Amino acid sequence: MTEQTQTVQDELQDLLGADDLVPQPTMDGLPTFWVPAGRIREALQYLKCRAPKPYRMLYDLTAIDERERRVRKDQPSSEFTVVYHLLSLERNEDVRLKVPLRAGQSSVPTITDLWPAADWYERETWDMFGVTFAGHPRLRRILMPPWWQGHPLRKDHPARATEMPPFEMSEERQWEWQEMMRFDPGQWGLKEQEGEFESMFINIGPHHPGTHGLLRIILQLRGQEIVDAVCDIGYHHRGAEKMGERQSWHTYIPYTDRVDYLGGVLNNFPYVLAVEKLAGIDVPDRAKVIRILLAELFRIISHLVFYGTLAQDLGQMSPVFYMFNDRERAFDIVEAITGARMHPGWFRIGGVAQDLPAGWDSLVREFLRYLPRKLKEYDRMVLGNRTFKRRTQGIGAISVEEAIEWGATGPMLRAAGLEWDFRKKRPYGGYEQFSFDIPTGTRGDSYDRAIVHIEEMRQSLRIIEQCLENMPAGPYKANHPLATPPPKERTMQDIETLITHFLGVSWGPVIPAGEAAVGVEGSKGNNTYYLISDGGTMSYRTRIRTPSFPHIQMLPMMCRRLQVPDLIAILGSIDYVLADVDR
């Protein structure tokens, strides 16, 4: 047992007691313990609110269907699990509660009165999982409409439409799903008429190119000033975390790239990393540097779509046609060492796909001293513009505690002050090697999240020098049993070492049962994979916790009070992506 674990555990086994606090040992080392629903609300309010050093952050929330799971050594006996993890800035550490729903129980006490974030994060849990919050608001669908019948994330709901019968749409059934697409104010406590004043509902989206994609905000008006906002996502929810449950454990990294589609191989980072704890894989080195060098690379490819969007939001239409010729230059790079651009899908268990091309380096270098001069050219052009700065400076601001309540991370938490980096505080994949800054901002306002994205776009590019620099010799991939695909030196020698290639390739490695979670520091803020092993070919529970899902249901509470010009300003400044916060 760790320090941190004692302690945590010490702190609270003097608030519940030692019979309904029950330790569990996971592959990550994550402090994880078991606490019966009557008595999670007090372990977490403690937790939050009177430990000494508390867990500010409600970083995660999910469920486990665990009625098919058969390896659950050392763990209460339950249908479904609640898993809370929560995150301690101030001890750099976190904890993982459970809480288990045996037979004919399910609900567990809502937090959102502890936690803002808990809000979409318990409507999600009901969605997915059937998992009932009492004292919550608002329980309802959240990623899959209302019509929808099951909850998908159960092991007993279908994974394919052809495991469902065939999908028809009469002309009532159209009427009536339409019909629960209307939007109620009353539904979400708002109302329509206050006094003298009567206010306006209108519809930001789902079709609209401010949103960036398939979101719907229905804004509640006063005048030109906004009163408050609901967010309607789900649109481009695909299952990925049922995808995860159904596909092998080396077959599921493509489907990586495509939860934030910006952002490349730094999707793959976590997941393969997690993979990686739960199978005991040691890295190379060069493996190492490798993926650091291609997860920069599209750290900049990322924050270069957010440089000139964000400008082509607020009415400039030049910077936006320049910085996308530079990211394709840097995918010119992307391609000529992974053979694809945008999602290579390059990472493997236990290292990369394939070592570094003949003249990598010499693409790397001419990039390094092409960008720099550029980014002092859009500085001038963009930061500088005065209209620009009118239209940010103070528009969407939120403070380091409002950000930590609602669970951002990132460029968000650290344009509002804090200096909170995962490859700073918690160095994963060799970061611990390299040196580089982490750009804060004072004000936490759109303008702020700017200067931020454009200083880290400095700083990656700095790291990519040392890694230029200092590119170590030695093998690409672990010589790992579960490596995938597997080693090839003794295949053609005997027929067991042909088999076991063979099925190290078709099925996959089978990873030995446990759990484990690990996070990066994304393009957008921490991405988290939560990975369960039950000894099997598959994983028996995939979790994502993305950034851009907490960032955008802070929209609300950022807008208020503001103009519907600025929540556009609000909304390029976040940085998301759809498909990262609907999954």
Contents of the next structure:
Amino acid sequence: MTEQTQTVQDELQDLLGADDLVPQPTMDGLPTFWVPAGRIREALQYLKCRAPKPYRMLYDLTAIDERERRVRKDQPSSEFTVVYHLLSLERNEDVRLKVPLRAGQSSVPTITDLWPAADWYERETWDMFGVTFAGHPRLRRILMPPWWQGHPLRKDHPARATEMPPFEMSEERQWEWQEMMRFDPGQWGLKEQEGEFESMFINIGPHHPGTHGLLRIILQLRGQEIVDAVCDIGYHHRGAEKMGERQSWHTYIPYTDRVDYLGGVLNNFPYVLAVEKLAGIDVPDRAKVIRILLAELFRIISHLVFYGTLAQDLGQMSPVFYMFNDRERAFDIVEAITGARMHPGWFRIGGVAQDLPAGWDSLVREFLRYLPRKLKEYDRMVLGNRTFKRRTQGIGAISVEEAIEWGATGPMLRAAGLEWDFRKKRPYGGYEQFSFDIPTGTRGDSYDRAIVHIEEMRQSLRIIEQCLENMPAGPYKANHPLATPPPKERTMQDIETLITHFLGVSWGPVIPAGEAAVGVEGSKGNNTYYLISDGGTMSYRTRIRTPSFPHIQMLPMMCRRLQVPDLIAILGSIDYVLADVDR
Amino acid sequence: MNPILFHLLTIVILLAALLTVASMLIWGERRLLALWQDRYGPNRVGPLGLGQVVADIVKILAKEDWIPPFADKAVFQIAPGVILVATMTAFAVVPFAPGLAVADVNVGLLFFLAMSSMSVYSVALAGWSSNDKYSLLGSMRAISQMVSYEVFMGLSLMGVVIQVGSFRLGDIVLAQQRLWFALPQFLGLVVFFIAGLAETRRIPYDLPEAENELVAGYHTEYSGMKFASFFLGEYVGVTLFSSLVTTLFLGGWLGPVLPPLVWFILKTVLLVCLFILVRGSLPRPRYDQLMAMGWKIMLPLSLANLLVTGAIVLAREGAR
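For comparison with the form predicted alone, produce the structure of the form predicted in complex with the partner chain.
The complete assembly is shown below, putting the previous chain first.
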């Protein structure tokens, strides 16, 4: 048991007593405790408000369907488990609280009054598992459409269309469903009439040039002013978490690429790190540096899209073309190394898929020479533009407190002024070896978010340069039986290795039972994969905590009392991807 | 030649030329923007991609002429016509070369201003009759933008009028034989050019259609040839403003060696390219910023220009 687990355990034990607090050891070493449903609010409130160096961020909230789980040593029995993941920025520590729900018990008290960010998380958990949150103001479908039957992440819900009756879209059904999509302001607590003023409700999206994907925002307007907004998400929901439960540990890697589809291998990163933690694999140095090299390249690739589309959203046509051009050059490197461009799925459990090709260094070196010059040019073209400044400065400003309260991470949090970056605060995958700075803003507005993104590209270039100069020699994959595909050198020499290799390739690796969550600094914020293995070839539960989800939840708060063009400026500066919101 | 026949011929040629120019501008704009944005633009159909113009026209003519069921049908159909008619009629007073104008009337400039105001109706009616919230917001923006920018658009030209003492465009060109008005009326030129951007609703003043906010603004519901009419209207408008700037500030057809008509076309084309370059480089201000700029900066500027010009002209008269 680590020191931090002991501290928080003592604190919670003082509060709840030893009976109501059951610690659970996990592979990630994250302090995990079981708390009964009746006392969870008390525990959370203590951790948020009263604990010394409090856990102020609700980092994640989800559930586990435990009904088919076999390996549950030292855990209270439950049918469903609600999991709260809190983060303390002051302690730089996390705590995970689990609430067991036994048969017939399917309700926990809401914490929406404690954390506004809990709103969407609780809706999602209800939507996916059918766990109700007593007292939640609007507990309704969020990712699934309103007519959906059942709760998809329950183990008894089919995972494939072929397990369900054939889908038919009849004329009546179409009208019925369309009618269900109609926006009713009353349902969302919005008043149509205020005094003698009647508001106009305008539907932005799901198909709209300014929403960067399938996002529906319903605006309540008074003239040009936004009174309130309601976000409707789920149009890009593809069941990435459910897919994790029916793909082998190895074959799930390409699915992760597509969660934040601009981030490429940045999505592979937390996933393979979590699997490696479960399997106890140590990754060789060369693989670590290759991973970091590619991850930082993808950070630049993703940020260039952000930069270009932000300018585009503000009506500046050209920068997006220049930046996509630069992005293409980065893709050339990715392509030379991995053979793919946007979604290489290049990381493997225990390393990467292949060694770097001959000549990779000259490609990278050329890019390192090329991009800084262009970034300087864009500073003048975009950041220096007076209209650009007038459109973004002071727009959508959030304070550090608000950011923490709503679970904002990444550039959103840093633009508000807090230096918080997993690469520095909790170095993973070898980042502790690199020197780079964490850029921060001061006002937390759209302009600062742009500045932070752009400065991060420069820092990424620094990291890439260090990768280039210090690429270690050695293997690119761990010599471990669970590394996938397993090393093949000796398979033709001895039968044991051959059998292990054969099983590892055909079934996929069998990862020891356990739980691990690993978070990384993605391009848009903190991205965490929380994996539960039941000792099988597939994950028992894959939870993907993405940064875009809480960021989009903040949108109504950010755009109130502004105008429609400001909403677009805010959307452009949040840097979200709908696949990352809906998964 | 019979003067009536001559006039008819001028009108026909002018109309044909305008429509050709406007549709060619679609190609021109796309190619130029592509050039500035490090890409190719349409280059596949025919030499230099020029066939794209024909392909676009054929495509757009073949499209279903669809009117949304919730629209006000009559007004919906009239609206796109208004803009085309208004901008093309305004060309009647533009002198392309000595004696080559459909009607070089003595209120030419006023006629132009009147006609360009007419295009507001097109946008307003289109947005209103579409019966769509985006269109409504778009046309609301368009009306307030165009009406307020028209105020100083007219005023910015008065400096020229005071110097020449005539509203006739032909006279204005001839008055520039010694010096183009671009120099003494530089302020007027800048203000008029900006007003022209606003009147033609092009980036940075494309708020009425502001793609990222209002989908397509006032013409969201339009498709096929009606949509094309708005597009053509916009391009004819760009050409109109370019030729007006040429006439009023850049000496119209005046120039050495080359024939007058060539000079006129050359100057106009350069200005059209400037319009496109502006589109390729500037972001769009917010609605209130646009209005503030109009009323707080442009209007005082044009008034100052008017006062100073008037004072100088009066002082000169007095000295004489």
